[in-house]
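Just one chain is shown here, as structure tokens, and it is the form predicted alone.
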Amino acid sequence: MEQKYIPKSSIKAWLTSIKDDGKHIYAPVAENGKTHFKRVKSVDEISMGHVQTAQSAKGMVFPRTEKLFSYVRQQGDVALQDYDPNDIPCSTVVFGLHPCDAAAFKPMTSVFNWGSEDKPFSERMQRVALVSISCSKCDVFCFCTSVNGHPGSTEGSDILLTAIGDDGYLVEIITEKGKALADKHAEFFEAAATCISKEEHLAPVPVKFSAGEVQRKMAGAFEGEIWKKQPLRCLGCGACAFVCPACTCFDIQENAKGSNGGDRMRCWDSCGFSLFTLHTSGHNPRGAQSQRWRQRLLHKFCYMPERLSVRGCTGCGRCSRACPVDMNLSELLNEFELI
């Protein structure tokens, strides 16, 4: 890992230079009291004062709706046209995401490339560079340190910036993508002082539970009453899944164009929806919201660690912020330690 330093006054010039190279830049933009990742036309649009964006950055590689292929019926036959990689931007830089968002790209990759490679996902991953910013502040919903994360973690990032005082950032160059991005615009960087330590500049995120203990207790409580008690307030609205940086549930939809053909679409979905497991016969193996809540937590905290050696939660806290009935995930997970 290589370290450099960039003055705060050079950040916008660096990003402008990247944009002038033809790369798309997605970054946090504040609108109507919330901050979202958007493609910016000018670096002056970028907001950096938030604790967390309302949505994660996963849409850069896992769009809400994506065409997988098209088909055309011709004289009794069907002609298929595979997805066109030219529809994917040649190069995108996602700037300003926090370490909890960057860390989520690993579990997403594990899911989409489990057994066989998901070509649209992998193509997008190859074309995206992640320039993250360490967390200098947190709120009551943050719990990255409880799931083996850290407000200054480099996991998943190509470059990580950490604000050192008011004047500049420590730059940690982690991957070859990050090195290429820094070397291409080397004039904006300086040598990092050997005495710089980022730890004292990071947000104090307290550990709220033991992820290992929660996994152990959760795995042994499949028929426990806790699953019926916790989701009593749950509306099944799916807000938690749609804001989560690591959720990968999707549905396949048909965008038919009359009888001549159509498109096969992949769309975001949620295992918390009653329709997610509904069979054509009308039978639903997860007919109760408590069963859907159990599946969501077991998948993230037991099944994924067991099968893929990754956890499906990075402690960003978005699910708790977005929940309309105030279900705080870290508090609910802490209940498993008390079993």
Second form
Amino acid sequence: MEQKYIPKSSIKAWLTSIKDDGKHIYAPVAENGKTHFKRVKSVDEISMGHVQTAQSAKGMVFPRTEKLFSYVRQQGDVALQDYDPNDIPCSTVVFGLHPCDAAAFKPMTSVFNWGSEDKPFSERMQRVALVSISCSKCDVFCFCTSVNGHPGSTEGSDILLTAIGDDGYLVEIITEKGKALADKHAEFFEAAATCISKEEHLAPVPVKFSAGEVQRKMAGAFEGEIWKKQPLRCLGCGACAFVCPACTCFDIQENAKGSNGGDRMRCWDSCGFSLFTLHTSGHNPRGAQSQRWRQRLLHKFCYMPERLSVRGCTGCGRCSRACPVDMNLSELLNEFELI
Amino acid sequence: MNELKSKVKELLGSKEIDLFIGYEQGTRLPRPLLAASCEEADRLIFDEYCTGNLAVYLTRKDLVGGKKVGIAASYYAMRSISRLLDENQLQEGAVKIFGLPPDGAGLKVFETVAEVKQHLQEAPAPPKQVEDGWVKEIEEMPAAERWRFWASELSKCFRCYACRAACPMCYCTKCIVEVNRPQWVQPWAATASNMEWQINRVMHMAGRCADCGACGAACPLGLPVHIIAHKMVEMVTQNFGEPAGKGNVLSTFSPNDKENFIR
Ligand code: SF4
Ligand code: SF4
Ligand code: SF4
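Having seen the form predicted alone, please provide the structure of the form predicted together with the partner chain.
Expanding to the full complex; the earlier chain stays at the top.
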């Protein structure tokens, strides 16, 4: 891994040059008290005052709504038009995401490309580069360090910037994609001082539980009362799943255009919705919210580590910040350690 | 607070109630607590910060079905309870309602519809300055700008339905957005269908909405969807008077209606 240094004053110029090369730039933009990832027209729109953006960056590769294919009915026959990757912007740089968001691209890839490659997801992945920023502050909901993450982790990023004081950033160039972005505009970068220690510039995120212990306890507690007790106040909305960088559930819908054709759509779904597993017969194998809560946690903290060797949670804390009834995930996971 | 704890423990102990819907201290603010034992009741709190509308749990059959229930009701929760009584979603006397009357005399238990309605008449409604400010600001916008404002805000909606889940009056077992034969509203996120969704949600609240703001407070993206409901409440009151007891103004019909196209 190559290390460089970039003065704070050069960051905007570097991003502007990338934009002038024709790439799209998505970055955090503050609006009405929340921060959202948006395509920016000018780098001056970018704001970095937040602890965490309202949504994660997953929409870059797994949009909330995507057309998978179209069909037209013609004289008793059906003509299919397959997914067209040319509809995707050819090259996008996501700037300013935090390590917990970058890390989530691994569990997403494991799910979408499990067995066979998911074309829309992979086509988008190829076209996206991640320029992340280490966390210099955290809040009470963050718990990356409890799930193998770290406020300065390079996992998933193409480039990771870490603010060193107020004047500039340590630049860690992790992948070929990252190298290309830095080399193209080498004039903005300087050599990194050999004595820089990243650690002291990172947010102090406390370890709240042992993920291994939680996994072991959960796996042995399928019939436990805890699954019924914890989600009593849960309202069964989709907020936690939709803001989660690692949640990948989707629904397939039909955008029928009369009887002559239409589009097949993929859109976000949540295992917390009561409709998620409802059968046409009326039977619902997960009819109670407690069963859906159990599924959500077991999937993230047991099934994924067992089958895909990756956890379905990076500890970003978004679900807990977004929850209308304060289902604080690290607090609830902690309770498993105690059973 | 201790008065609430001991009263709830007493009711749980004597089996007068099986479940108490109240608040406990949460990560940053009070959060709902569904207490079924004295041990759990010890975590109860009830003060001016307890504003979340707990009436949302009263129509959850999986939680309260077949149970005798008590609830700590903020002013707006009391209003929701009154509407739920009007709509036959609650039976009079079936729920023990704990409120804080404005006379400062402390906790009071409301048993009858008349007591609930009287409380709503007497207690001052918590102010809605922030909401009124939003409405004023939006109304002052020229139409094109107002359209851009709502299009921009609702373009962000990702259809998590937290606004619906947090609303005590959204108790349908099948929501119109989930009806797919025929499909009234496209269920995936896109600006136009997001607008349809919010307009539908709010229209279904006409004359029913308690103006508690739970929908907007629940939205993880901070979209001001409660402002639409707030404005709707204002318009309904202007045109039809206080909704108390009259139900959904879009679905009730009176032979004496002053409009004759309806007859
Ligand atoms: S489960 Fe919650 S904390 Fe974990 S990655 Fe998802 S949103 Fe973040
Ligand atoms: S955001 Fe909270 S209330 Fe909504 S489904 Fe998730 S845990 Fe339940
Ligand atoms: S809570 Fe917000 S994002 Fe979710 S459906 Fe309602 S308006 Fe949309």
